[in-house]
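One chain comes next, on its own, written out as structure tokens in the form predicted alone.
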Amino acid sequence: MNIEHVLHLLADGEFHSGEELGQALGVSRTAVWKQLQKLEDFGICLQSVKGQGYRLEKGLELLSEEGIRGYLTPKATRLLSKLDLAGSIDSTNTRALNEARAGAGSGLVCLAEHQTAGRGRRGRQWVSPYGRNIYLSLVWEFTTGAAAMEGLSLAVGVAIVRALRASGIEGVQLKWPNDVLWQERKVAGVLLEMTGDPAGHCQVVIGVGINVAMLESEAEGIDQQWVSLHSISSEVSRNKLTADLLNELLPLLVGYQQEGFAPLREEWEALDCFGEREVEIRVGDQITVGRVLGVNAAGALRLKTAEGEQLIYGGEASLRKSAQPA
């Protein structure tokens, strides 16, 4: 028995109490108790009440091969080599490169019900509850090093957009260069590492993190305003909403190898929440005010300043509303 074993029985949301859970793992109550203990580990929060056992708030919609192909367009199943799913590991980012510096080539997808060291942009951490969110890493091989990943999290922001419409979610709009936002409130975001020759062939590791069901008291550590999709509309479903983000991802890569962001251009400018307004941008210490222009056909951001029109691109560029005119 593990604590995934315990998981599954607990999944539905319902009191079970402890002799229920030790009948259907055949063991006693003392060792059900002692990995219910661990469940604070995987960043989960468990009632207990006297007379009726043990239940988690709201259950859990776990993941599973079957249910994700399920809702699988027949393209995006032929551009998928593998779905790798996982229960606890470090990091669905870290398991995708060592994949790919191992030959995994593109097509590969490992999922993850929690992680304990999630990455986020500038060394961040990922919150990552089990079972509450989505966890995606995507590897996707490139011929041009480096340079491929120019506009490539702008596009993947477009992708994750067209996945929440599929699943019933409007309003979603993107933030230069890799946030995902509801009511100006992040519900995703994107980590891309690559591996291989930084000039030549390489693999992209495309990291995709959605807020699906987390709750407000698993969220302890997250330093800017959030919002999960179930607080939205509660009829979300984790696998349907895997197999959407795969259905519009994977298809899009095709097109951006061939492409690059340009042909996405305007779609993504008609999703900037910041388009028009004023805001600084950090680059380390230094502070670049201006008014937010749209973007050129690589994903540089452009911005209207004092000294002119000024092209940013990623990197360490941090993206806040301004106070200070233009």
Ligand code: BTN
Given for the second form:
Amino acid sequence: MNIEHVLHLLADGEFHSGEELGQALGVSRTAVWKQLQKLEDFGICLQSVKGQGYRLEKGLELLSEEGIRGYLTPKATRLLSKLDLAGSIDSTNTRALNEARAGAGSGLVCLAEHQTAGRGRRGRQWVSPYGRNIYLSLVWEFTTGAAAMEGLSLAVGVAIVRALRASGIEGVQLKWPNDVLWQERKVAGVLLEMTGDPAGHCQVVIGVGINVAMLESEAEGIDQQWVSLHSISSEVSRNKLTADLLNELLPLLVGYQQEGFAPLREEWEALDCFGEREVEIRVGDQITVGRVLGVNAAGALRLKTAEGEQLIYGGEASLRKSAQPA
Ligand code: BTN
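Let me have the form predicted in complex with the ligand next, following on from the form predicted alone.
Let us now look at the entire complex, which starts with that chain.
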């Protein structure tokens, strides 16, 4: 018996006494209690009420391979080479990178219920409580090396918005280069990492984190405005949304490999939260100020600055404090 067995019993969100849990698992109440002490390490909060027992607020919808595959389109099923579903691991991106180094090719997907060392961009931590959100990493092979990465995170953002729509979530916007926002709060993020030849045959790991059911009490350490999908619609299912994401992402990557970002540019611009607004782009200590004109066919940000139009290839974008919508 381990903590994940206990979590499966608590997933229904109902109260369970220590005795009942012990009986179901064939162990003593003390053994159950010892396991429950470990829950903090899984990033979720256990409620304990005298006379009623233990419960997980709102319950958990755990992931299952059948649950996800049941929603996959035939096309996505063909493009998915392997679905690797883990319980608690360090990071799905680390796992997918290791698989890629060991020879895994396009279409390998790693998912986890919990990440102990989830990574965000720029060395940030990605808060990853057990069973609440989606932590997904997909391996895709390219023959163009690092050049494949240009525009890719923007393309992935488009796939995420399409998937969210398929799961009933409207009003999502994209923030260059790769944040997914709902009413200016972050709901998902993309982290691209690469292994192989930076000038030729390489494997890109596309890491996607989507906040689905994370509670305020579990979000300690997040230093920006964020939102979980369940505060927009309680209907969203983690299994279905995972499939919706793969249904959008896998075919989109086939197209991206052939034609790059250009065919997605118009759709991306229609989703841009900064369109026509005054922004600051920070690269290290350097700040560039200008009005957003859109993105080019490679995914670089087009900025109208005092010196004329500039193309920005990387950095952190934020709205200028004094800026008004155009
Ligand atoms: C960002 O900073 O916006 C990017 C966040 C990416 C998080 C995802 S969760 C799945 C995958 N595994 C990780 O360790 N990071 C990515």
